[in-house]
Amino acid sequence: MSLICCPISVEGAAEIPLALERAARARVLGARMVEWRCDGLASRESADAAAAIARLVRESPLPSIVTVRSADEGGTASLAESERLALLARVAKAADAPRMIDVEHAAIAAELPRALLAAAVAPRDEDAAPKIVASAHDFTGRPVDLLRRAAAMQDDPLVSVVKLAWMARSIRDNLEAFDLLATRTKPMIALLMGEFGLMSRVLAPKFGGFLTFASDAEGTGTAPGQPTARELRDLYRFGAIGPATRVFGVVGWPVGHSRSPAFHNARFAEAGYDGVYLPLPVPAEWEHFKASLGALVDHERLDFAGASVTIPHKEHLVRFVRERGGELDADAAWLGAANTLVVHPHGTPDGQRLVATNTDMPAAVEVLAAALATRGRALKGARIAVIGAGGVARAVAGGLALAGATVVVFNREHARAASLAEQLTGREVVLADGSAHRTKVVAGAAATSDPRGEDALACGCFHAFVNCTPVGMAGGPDPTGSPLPDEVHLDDSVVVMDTVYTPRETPLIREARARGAVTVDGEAMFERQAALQSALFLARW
């Protein structure tokens, strides 16, 4: 079973009572070890550092690892190297010795420090002798000699636990950490730092990692990308992850704002399903998407089972599934955009392994139809402005057109709007009332045209406006902006819908509500499309 270890930095002896309180809180949050980061304490209390550390260990509510990290590997200890290693040796030999001491493997290569630490951790009795966690860190990227380091540390008889940590450059880097864990010959910690490395921290139990580090509170982490213990326990259900756990995630750029992990992990918990759902940041370019998603799907040990795909990758998902020979449902193929991928490990009955669909389309139709109904209007015959021409806009425009609305697409690149309109016009469909219908989507006037002319945003001829751009999204390119110009007339006969859901009240929703329009925030569409996705994820088995 992998442990949660909370690292707590202690800068001086006066901080010890507070540090012990934090350790007690970490225990309540699910931590089973505490790492006392004593870089500052060792530097400022050099004469009494060993005694202060002994107090931390003695009064700690959790088994302890003691670390005095060198500046070469990300620490702040200002001691001479000989002093630093001598202090760690005294800590290890003390009556109140910690369970483990963490020392850089490079630091114990020389004969003298090696002999010093070997003597300090020599068995006194079965319970008292601390173990050595030998560590190696790289804050710039994957070490070029990573495999050699891993082999040397595992072969070293002085080392009880191997710790390797490096800065991730993409989510693919996590897979090498998992491969190291899967082939380890002694207890190992293999963690990646930064926004791309969260997967390595959450999935440590799946691959048998000795422990993962998590902060006891937001903003107290000791490495980039470190989650909190509460997040590991409550959001990702760390204690329920095991070798057979299936992995899902939300693929996008950015994804830090996404509510999908909270939604889907809660659904998995309710269903008693052995799955975990993670944020999977993938930069916007097709090459990044193809390489990253391909690596996840192909990894033999990951059990990657599906994904939600968001801005800007919904069109990329269609291309990916086609290139892989997978199955696109009819709507996703028509739209040229998909937001849901299901991975079947052994194929479906018709032999397909990758299946993609689009749950945005039915979700958007459902929530906008309900809003229009409050004003006595049906989608059939309604005139709706869709702002944007990306994957979300394709789903919204296509779904509304299939429901009988006339859709006008606006985009800052007029050619994209025109291309989308051409692709989505002319599909034959029979409506619920039995009438035959052909979809109609047109491109709105370019930004340089008359702002009040026919098919312009401010023409006064629209029953609803739907924002399908990231404008207004927290963490997006324009979090304070609104896609509607001031010339657009709004009153209580008009519906304004935003597909952005973080924050729930975007500048567009706030402005539209203030001007009297009926508003539909992105939360409604998000929850509906996510519920449809969840049903697909849970049904795959």
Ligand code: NAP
Contents of the next structure:
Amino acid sequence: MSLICCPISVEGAAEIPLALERAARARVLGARMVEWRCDGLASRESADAAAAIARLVRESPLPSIVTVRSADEGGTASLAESERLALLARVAKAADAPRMIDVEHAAIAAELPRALLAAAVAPRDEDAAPKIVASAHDFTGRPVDLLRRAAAMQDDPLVSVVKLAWMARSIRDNLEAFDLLATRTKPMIALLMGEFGLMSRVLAPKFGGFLTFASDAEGTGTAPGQPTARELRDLYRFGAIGPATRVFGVVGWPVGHSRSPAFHNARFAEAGYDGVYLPLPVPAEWEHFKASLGALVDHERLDFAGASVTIPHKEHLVRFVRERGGELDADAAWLGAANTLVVHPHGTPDGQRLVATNTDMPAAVEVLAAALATRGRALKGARIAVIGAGGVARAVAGGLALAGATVVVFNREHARAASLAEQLTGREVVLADGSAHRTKVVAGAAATSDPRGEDALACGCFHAFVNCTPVGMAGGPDPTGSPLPDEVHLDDSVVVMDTVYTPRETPLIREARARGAVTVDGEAMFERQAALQSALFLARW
Ligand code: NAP
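Other form of same protein, the form predicted together with the ligand, not the form predicted on its own:
The next block holds the full complex; its first chain is the one shown before.
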């Protein structure tokens, strides 16, 4: 079982009472170890540092690791190297010795500090002597000698626990940490730093990592990308993750805004399903998507079981599944965009089967139809402006056109709107009332055309507007902007829908409400598409 360990930095002896309170809170949050980061304490209280550290260890509500990190490996200790190692040896020899001391493996390569620390942690009669966590950090990327270093650390008889931490450059780097853990010969901590490294931290129990570090509160982390203990316990259900846990996630760029991890992890908990759902940041280009998703799907021990796919990768998912010989449901194939991937591990005689679906389409149609109905209007015969021509716009425009609406698509890059319109026009369908219908999607006027022209946004001829761009999204390219120009006339017969759901009240929703329109925020569509997706993830069970 992997432990949660909260690192707590102590800058001086005066901070000890507060630090002990923080450790007590961390214990309530599920931490089972505390790492006392004494870089500051050791530098400022050099005369009494050993006594101050002994007090921390003695009064700690959790078993302790003591660390005095050198600047070379990301710490702030300003002591001379010989003093730093002598202090660690004193701490290890004290009557109130910690469970473990962390020392950089590079620092114990030399003969003298090695002998000093070996003596300090030698077996003794009374209390158990501390064990050495040998660590190696790289804040720039994967160390070139990672495997050689891991082997040397494991072979070193002085080392009880091996800790390797490096900066992830893509989510693929996590897989190498999992492979290292799978072949370990000693207890090991293999963690990746930065926004791409979260997976290695959350999935430590799946691969037998000795512990994972988590901050006791937002903003108190000691390494980039560290989650909070509360997130590990409540959002990711860290205690329930084991070797057979299936892994899901939301693939997007940006992805930090996504509510999908909260939604799907809660559904897994309710259903008693052994799965965990993570944010999976993948940069915008096709090559990144193909390489990252391919590596997740192909990894033998990851049990990657499915994904939600969001901005800007919905069209990439269709291409990926086609290239891999997977299945697209009929709507996703027609739309050219999908937002759900389910991986069936033994779905074909040759191995796994990939299935992509689009749950945005039925969700968007349902919520917009309900809003129009409040004004006595059906989708059949309605004239609707869709702003944006990306993955969500395809689902929204296609779904509304299939339901009998005439859809006009506006995009800053006009050619993309024209190609979408051409692709989604002319499909023959039978509407709910039994009448025959051909889908009709047209490209709106280019931004440079007459703003009040027949096919312009401000023509006064639309019953509804749907924003399918990230304009207004927190963390997006234009968080304070609105995609609807001021000259567009709005009144209480017009529906304005935003697909953006963070924040719930976007500038578009606020302005449209102020101008009297019926508004539909992105939350309703999000909840609906996510519920449909959850049913697909759980049906695979
Ligand atoms: P996408 O495939 O990348 O498409 C983005 C579209 O927005 C493109 O048409 C792009 O225009 C346009 N765009 C981007 N930045 C713009 C800007 N600054 N000004 C004007 N237009 C801009 O993304 P997507 O997957 O369709 O996602 C779009 C939005 O839908 C996201 O913000 C996401 O939050 C939201 N969404 C909501 C739900 C929900 O359930 N409520 C589900 C999924 C997504 P170009 O073609 O000119 O680049």
